[in-house]
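Heads up, the chain below is alone and in the form predicted alone; it's given as structure tokens.
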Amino acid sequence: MTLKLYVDRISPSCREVIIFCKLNGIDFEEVTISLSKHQQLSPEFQEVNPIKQVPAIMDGIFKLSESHAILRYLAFAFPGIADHWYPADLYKRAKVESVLDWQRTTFPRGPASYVFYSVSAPAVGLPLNTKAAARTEKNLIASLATIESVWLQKKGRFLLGNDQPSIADLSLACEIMTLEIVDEKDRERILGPFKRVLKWLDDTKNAMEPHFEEVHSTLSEIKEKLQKQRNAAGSKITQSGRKPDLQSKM
């Protein structure tokens, strides 16, 4: 039976699973679960994942959720997956796990939270929150500093000084790519000071082409849609703020 991926490409966790499958020639059926339409709450999807989150997979009768667990499973369940993705060597694998655990505990929804509070909240009927955006930006910058000073080393193009990417590179890069949705000046302000992070991000993209770019093209579509919504909202505010024309009685 074909592997089924239950995903929404707006989610970095979903994008990493899709890209991994494409990169490694894993045949799959992509089942879109629209988060904006709350399809993750449907009874049908709860049969796949009772936690009501994406991504989730179904491999025959086997069901699994949580993106990092899915990546680990895929790395072992399908033949021909290169060892660099999730090393068999205990010590190398433990290092990859340390990055994955750090990402989940210290970097949770970092870029996604900043994008939500600063750009995309109105798309779900909520106001922008500048205070929350500033707070998440501060945490995000601190995390980027850790990537630059700890996880990226002088040797090797990828995390942990490796010459080839692991699932940790894939997962972290997909999360940081969420910043593509914000204005260029804001992205430059946040990422610009971290030259090694930017170099690593470019190396990761290049190592995973053409699939990395294709899957992340969704972000450009989202950015364009949000811009149109902001323009429409600004137009309404401008029109409502105009004083009515009064005809002279003279």
Given for the second form:
There are 2 protein chains.
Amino acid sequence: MTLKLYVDRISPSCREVIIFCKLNGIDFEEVTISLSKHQQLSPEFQEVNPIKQVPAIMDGIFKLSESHAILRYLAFAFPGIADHWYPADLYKRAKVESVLDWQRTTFPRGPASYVFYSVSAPAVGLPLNTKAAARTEKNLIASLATIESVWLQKKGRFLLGNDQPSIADLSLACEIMTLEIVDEKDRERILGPFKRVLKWLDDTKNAMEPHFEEVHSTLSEIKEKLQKQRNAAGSKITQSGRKPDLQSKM
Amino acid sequence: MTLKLYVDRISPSCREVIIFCKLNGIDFEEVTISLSKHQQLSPEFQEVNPIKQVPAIMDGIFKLSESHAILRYLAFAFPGIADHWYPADLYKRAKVESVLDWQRTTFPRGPASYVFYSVSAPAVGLPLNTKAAARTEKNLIASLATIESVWLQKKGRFLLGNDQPSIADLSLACEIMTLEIVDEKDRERILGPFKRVLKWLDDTKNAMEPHFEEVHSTLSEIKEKLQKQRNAAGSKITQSGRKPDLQSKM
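Switch from the form predicted alone, shown above, to the form predicted in complex with another copy of the chain and output its structure.
So here's everything in the complex, that chain up top.
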């Protein structure tokens, strides 16, 4: 029975699971659960994941949610997954776990929050929030500084000084890629100072081609759609004399 | 060489690591890194954990941070740890991972945030924030409802319907115990409706005695200290006619 992935590619946690399967030749059926259409709340999806979140998987009758738990499971459950993804060695694995957990405790929704407050909130009928965007940018920059100075090291192209990527590289890179949605000048301001992070992102993309780029192409589509919405809102200003963020508050 | 735990018992993530070691007969030296004295920022501690967070451990020359990563490591690295803590079985372990990750993605700082905004902010010179407390209470209640209806099941006393606790029970229980710091009536309002959660908390405490209670005794001390500070602030109001939250903003 084919593995089913319940996902929406707008979510970095979903993209990482899809890319992992593609990179490792794991057959799967992609079932889109559209977050913008609130399909995660449907009774049918709640049979798969009562937590009402994506990603979720069904492997035969086995159901699982939470992307990091899913990646760990897939690395064990399918044959032939290279050890570097989730090392068997006690010490190497513990370090990978440490990065995965740091991502969840310290970096939670860092890039996603910034993108939400700075560009995508109007898409769900909420105003842009420059104050919240500035606050999340500050946290995001502090976290990027930790990646630059602690998790990336002089030796090795990948996190923890490794020569090959682990699931922690995949997950963190997918999360940072969310910044592709914001304007180039904002992305450059945030990521530009972190030369080591930028090189690692390139190395990670290259190590995971063509799947990394293919799965992330959804971000260009989202960026374009948001731009059109902003342009439409801009023409409304001309008509009404109101700013778009005030309009969407109403 | 004895395992060193760098911890502050005010943090639930630290308490879970201490309790795990005590329950499993793992010898350790407890090195207190006082968060209220900002000792996590000292150059000495940064040699142990450049991320500047507790808990962190040193096992010989091996350094590790992030409490869930530490628990997984300890369960592997020390002999004789019972399987129920972190099951070897692929499916059972994946489910434990799912709860651990859910705790980090959906429940992040739930009880701690509520406690901060509703009682402990003045201890670090910030005002109480009833609006933020109300918002975090709402999120906290939604998460407790998920524990009640999804993670706890009719069969089995512990999370996922298990008969014995896993590291997910330990970690989640330590986090919820943070609510011991707030007034009894607030704690009752939040936890009272969740009968299954309350029973599970009791079962978890009982399964982990005497260490669970001993390590959590620090919370009563904190509650008493905060109460004294509030009383002192209250007497200042009488003298100045100002509310304490306005005073501490100044």
